[in-house]
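Below sits a lone chain in structure tokens, taken as the form predicted alone.
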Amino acid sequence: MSMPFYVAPEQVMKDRADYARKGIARGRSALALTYADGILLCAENPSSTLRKLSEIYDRIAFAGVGKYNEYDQLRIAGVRHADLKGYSYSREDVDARSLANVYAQYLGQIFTHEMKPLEVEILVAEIGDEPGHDQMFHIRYDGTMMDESRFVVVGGDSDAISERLEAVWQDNASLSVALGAAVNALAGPERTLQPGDLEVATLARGQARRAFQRLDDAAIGALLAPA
């Protein structure tokens, strides 16, 4: 009788993490950062149909990187979860923290119990009534969840992009200044990104209900144009 093949649990977890990280790193990055009037979401994405940024609920936005079919399934599940909770209770009961917890539990379950982890990183952002009440959550492939107060970078070369963004960060910056900093951080010193290479959206404070707004190439170009 042959002996069953044994692999240490630590090695299994390490192999799954390495697999997921490599898949995510092959994709282009996305980021979210606060500015004076809300939260800016920006992603390097030349596609006009496959979206990385989307609206989840009235004041909540979603960004995903990695395998499109996997993070788009998470987006759809988030929309359904938010709609059901808002319908069953009230719209004010739907918040980014509870949604991020659902995502974290699901990703952690897949990472721990399935052979193949999801090759995704996602962020969930919610605009508050006041600047100090904005929320941003970064959820990794293994279910690890982190909350951020200034900016979040997911996917691609996120460490280098975070360093570049940290160097030019301005508190209460205008939308044009924040977008310029985001684009320069995504591009790095050796590239230039044009409006057609970008996907940009905002969660703007002061809207009646729905805060999410997607910016087209013309609006992006106008914001990036020299003053």
Second form
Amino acid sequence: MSMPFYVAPEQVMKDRADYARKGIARGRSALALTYADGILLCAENPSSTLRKLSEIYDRIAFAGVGKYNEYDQLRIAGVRHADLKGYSYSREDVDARSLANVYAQYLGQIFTHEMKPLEVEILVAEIGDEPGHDQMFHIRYDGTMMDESRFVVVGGDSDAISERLEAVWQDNASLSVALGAAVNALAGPERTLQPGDLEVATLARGQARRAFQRLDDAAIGALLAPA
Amino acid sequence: MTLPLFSLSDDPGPSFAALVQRVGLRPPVPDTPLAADQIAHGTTVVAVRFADGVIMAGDRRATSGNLISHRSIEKVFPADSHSAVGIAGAAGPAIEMVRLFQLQLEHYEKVEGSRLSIEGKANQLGTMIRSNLPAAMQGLAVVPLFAGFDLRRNAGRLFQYDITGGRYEERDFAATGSGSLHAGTVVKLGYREALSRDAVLDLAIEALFQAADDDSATGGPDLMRGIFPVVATITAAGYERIADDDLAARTGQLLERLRSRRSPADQSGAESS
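Having displayed the form predicted alone, please output the structure of the form predicted in complex with the partner chain.
So here's everything in the complex, that chain up top.
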């Protein structure tokens, strides 16, 4: 009978984390930031059909980066979780925090117990009734969860993008100022991103029941045009 | 609650009804028939096509046997931004079916990233009525109407059902519930191709008024409490519920017209209207 080689648990976790990080770094990043009327979500995504951003519930949006099939499975599970919760209780009882929690539980479970971790990083955003009550959660491949009130960046390049966004972020910015800051942060100093390279959506306060709205290329172009 | 994840072989797909069944939230079917006076019933809904789309109108009464159980129940609901569903039959299961249908459409849109066609929505409702058949046999029948604006054809469309889920598209108008015979006749006599919004609103209000006049389970406009039918138009601009002020004014004009037919002094005026 052959004995498997002993591998230290630290080494196993480190290998898994490296594996997940490498997978995530292959894709482009996404971010969410608050602006005067709600939350703006923006991702670098040349595809107009394979989406990184999507609607979960009336006031809740989702962004995922990394391996498409994995974060899309999480997105659909999130829609199901929210719709089932709203159906068995009430629409008002569906909130981002509990959804982010179940995501974190699941990602943590997979990370510790399965051979292969999920190569994804996701963010869940919810707008509140008033400015200052917005919530954003950042959940990593290992189930680590962080909550933010200004902005969240997910993806392989998130540290550099966060730094650039930190430098220009301002409270109560208009939509076009916020979008300009987001696009510049995603692009970095050496590149410029065109509307066709971007996927943009908003969760706008005080609109219809379903707050999530996608912006098409024309709308993005108009917002980014110098005033 | 944990994250609802399924293996590939038993994934419920974009169907919310299948998901609800899968997680065991569906109510059991009663094994003995329920008497009509044990449960609330909703009745009359009419839908009429007009120049801009479709209008749907439903009275506000629910009855349990010979008693009035609710005076302000609503029977016309938006199914999504461009369609409406009107219900008749056992009120509890009917309202539950509407809730599930609304979620079914929204859930599909979110999961798939695109909307169902209007045919697809009508078929979905048919499937839900079909799956209610065992309950219908125990006295919990639900017979809805479905109307929507078809953005691909740029026209209003309406669908009628039977309790087996049979789906029948109607060209001009449809009615359901105990007052549907009377309401349908009024609409039939007053119907013209491509009626204006004004004309079709008055026609729908009169249809419900006349149904309430002859059917005890249909409620007329309640002027004392200020309760009017739920009337909504579904056009290219979407679902729009008509405000009570407008309905009150139109009901006032209708009463005036009907009164003038009965007063000998106004005989000439009545003939010209």
